[in-house]
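Encoded as structure tokens, the following chain is the form predicted on its own, with no partner shown.
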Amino acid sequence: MKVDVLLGLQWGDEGKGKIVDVLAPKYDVVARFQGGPNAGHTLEFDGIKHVLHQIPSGIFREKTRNIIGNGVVLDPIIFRSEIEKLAKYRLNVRSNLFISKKATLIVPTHRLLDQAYEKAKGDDKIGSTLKGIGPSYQDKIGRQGLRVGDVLSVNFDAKFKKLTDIHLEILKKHDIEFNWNELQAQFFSAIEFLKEFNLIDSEYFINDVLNDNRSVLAEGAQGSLLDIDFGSYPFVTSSNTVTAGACTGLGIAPSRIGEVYGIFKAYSTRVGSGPFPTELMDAEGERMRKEGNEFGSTTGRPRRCGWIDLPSLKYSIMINGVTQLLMMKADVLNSFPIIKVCTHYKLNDGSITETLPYEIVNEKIVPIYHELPGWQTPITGTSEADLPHNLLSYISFLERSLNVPISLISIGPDRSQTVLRSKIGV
């Protein structure tokens, strides 16, 4: 049995939560396998709004279960916020949900770090969202972080310490105000609290389950324009957030990889600094965000919003072996009369290309549009046949441009407001 992967191809936001929502009970096992806290997977049913940082979206099908891998950063506090939040669903949690003793542990001061580290860049901060994932990332990379399996140590107090001791004496050179003996406290009982939940050598755990032919979906976080490597540098995460971090996130062999599922909304969006060239800057741009309610989930800032982005979208098919496209968010833009398509850049030096130059954060970018109509209703049914003509006539010059299938349509936020245009999971 192949793991599929599900992954943004933007710059996060595509809405994931919702795709592993709606995918989840044809799976055994969904997985996350890199980011963490940072990450804000939107679900919606039954009327009611679900919000999740570190927990898997396949958390509310009873039969499906849910990986944090060891790719992922875990802030214990966070967690067992998210798992109080959970109870009233009383969900099968303790026994659906299972932790690998190598994900790395954000203490409290990779949190104090963080604020001190974007305070310091003044306008050059990257508008992380002081969550501790960059400095629990650099610890982790340092050889000097702790792991989910280090709070079964005896000697844990001592590692922590230890680490500790290092931020701290970072921070004496920060303006950064804390009481240290409070956030102790906390992160302590959580610690007491995540013990409590199941915590495995994931990499075993993953690959007898594919051994057993059951199926498992691996579920990114963030967008591939947000990679460490490929994304636009450095206004970026800490993570590989492409296809290649499912292996190294979860400990499965590149030949393990089946379907690529790539997650684009239908027009584009960037939350933070960095660049973005189709970014609207006008009216059209404040409808795009008050169509879509573009704030982000985990930090609630508004979101930059501008016309989808051909050049970029094929760099992230590129790089992420993309299988099947699912386009979200396509109601939003039902009022529009006319629909941009970003298809070329123009360089500083007057030359048009269709690539992603090196130099995207200096090089002076000027979008070439296509026009398309817009279809300027709304889209009711849950069918292909239902779709507006213009919307259908869009998604066909996509598939055309992008030469990958569109398989999905999202036409609103609740799990029933679904378009399958082909069959998609196992």
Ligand code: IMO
Contents of the next structure:
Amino acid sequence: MKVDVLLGLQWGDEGKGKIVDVLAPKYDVVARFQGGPNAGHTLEFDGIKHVLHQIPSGIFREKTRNIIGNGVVLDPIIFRSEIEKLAKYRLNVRSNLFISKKATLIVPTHRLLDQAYEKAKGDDKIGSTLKGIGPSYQDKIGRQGLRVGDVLSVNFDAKFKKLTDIHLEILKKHDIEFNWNELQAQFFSAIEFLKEFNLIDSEYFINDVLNDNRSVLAEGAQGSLLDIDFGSYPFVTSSNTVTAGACTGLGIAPSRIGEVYGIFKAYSTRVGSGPFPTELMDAEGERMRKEGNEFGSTTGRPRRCGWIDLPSLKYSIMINGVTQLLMMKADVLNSFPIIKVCTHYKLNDGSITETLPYEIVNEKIVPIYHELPGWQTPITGTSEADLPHNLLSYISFLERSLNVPISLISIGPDRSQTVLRSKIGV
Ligand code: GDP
Ligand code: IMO
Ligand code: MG
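Having seen the form predicted on its own, the form predicted together with 6-O-phosphoryl inosine monophosphate (IMO):
Okay, now the whole complex, with that chain kicking things off.
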């Protein structure tokens, strides 16, 4: 079998958690391949609303096994609190959650360093979630990080001390307050908790599943426009959020990739700093934020809102090899009389383009819009025939422009508020 990949095509928060939960019953395994507790993936069903950060979004499905892959940076303290928050649902987390021994550990000083580096950047700050993502990936690439498998080693405490001594030395130059004894105690108690879980060689596990003709869904975090290589650098996260990241973050060969589900909102949002060509700073943007309840699932920060941006979506589709598109939050536009679609960018020098310029941070991009009539009616029913005519026209316009079919339309946060236009999943 192949690995299908589901990932965000914008700046994150596209609704990945909801759709992974919808698709999970069709898969034997759901696997996170990058990112860490910077992610906030929301699931809603049966009156429950639950946000997951590091645990894959297949966890509520009894028959699905969930893997935290080697590409993830895992905070054991947040992991414990996530497991505790799941306790009331009586899930079999100890039998259907598996963690790669090669996943990188986030230690408390990573979070402190994140704070220190952001503070030092002043007005140029990235707008990080401050979960220690950048510093932990730095240590991984710098070949001095700690990995989940290290917790089983007898000299783990010494390894921890060696790494955190380096961090504490750097922190002396920054004005960050913390109680080191307390942080260490919290960390080591979370490590004991982590040891109770299945710590595995996940690359063997996943390849065995595939060779056994069973199916895997790789769950992306963040979005393609936050990718460390292809996003609006330096206003990005510190991992490869694109399809290729699923290969390195799980240990699967590129030839194993099957469907690539590219998920996007019917408009755009971004949280944190960095370029956002179609951002609306007016009442219309405020209305999107209100209708879409656009506040961060991890930090609670208001998300910046704007119209859909085709040049950047085309870019994401190209980099990821998207085979099917999934459109989220169509209902948020129900009351808008006009739907705007940015088809091209006008650059500083007056030229018009539909490709992303290298200099996107300092370039003053002016979006060029195509306008379509809104549907101005609530969406009821969950079959394609129930969708308003003008919404279907919007969908057709996007399909023609993007040259990839839209297989699913999401019309509300609940599992059930999902319109499938064609057979997706296995
Ligand atoms: P993720 O990070 O990609 O999993 O997305 P988030 O969970 O951070 O943000 C998506 C938000 O939109 C969550 O609050 C979801 O419950 C909500 N949501 C998902 N799909 C829809 C939809 O179709 N309509 C509306 N109104 N909300 C949705
Ligand atoms: P999910 O998986 C939206 C953003 C942050 C910041 C930048 C870097 O829920 O879609 P980091 O903490 O990684 O150093 O922050 O990336 N960011 C996200 N924005 N959704 C996310 O995850 C994000 N994870 C990080 O706001 O701008
Ligand atoms: Mg999110």
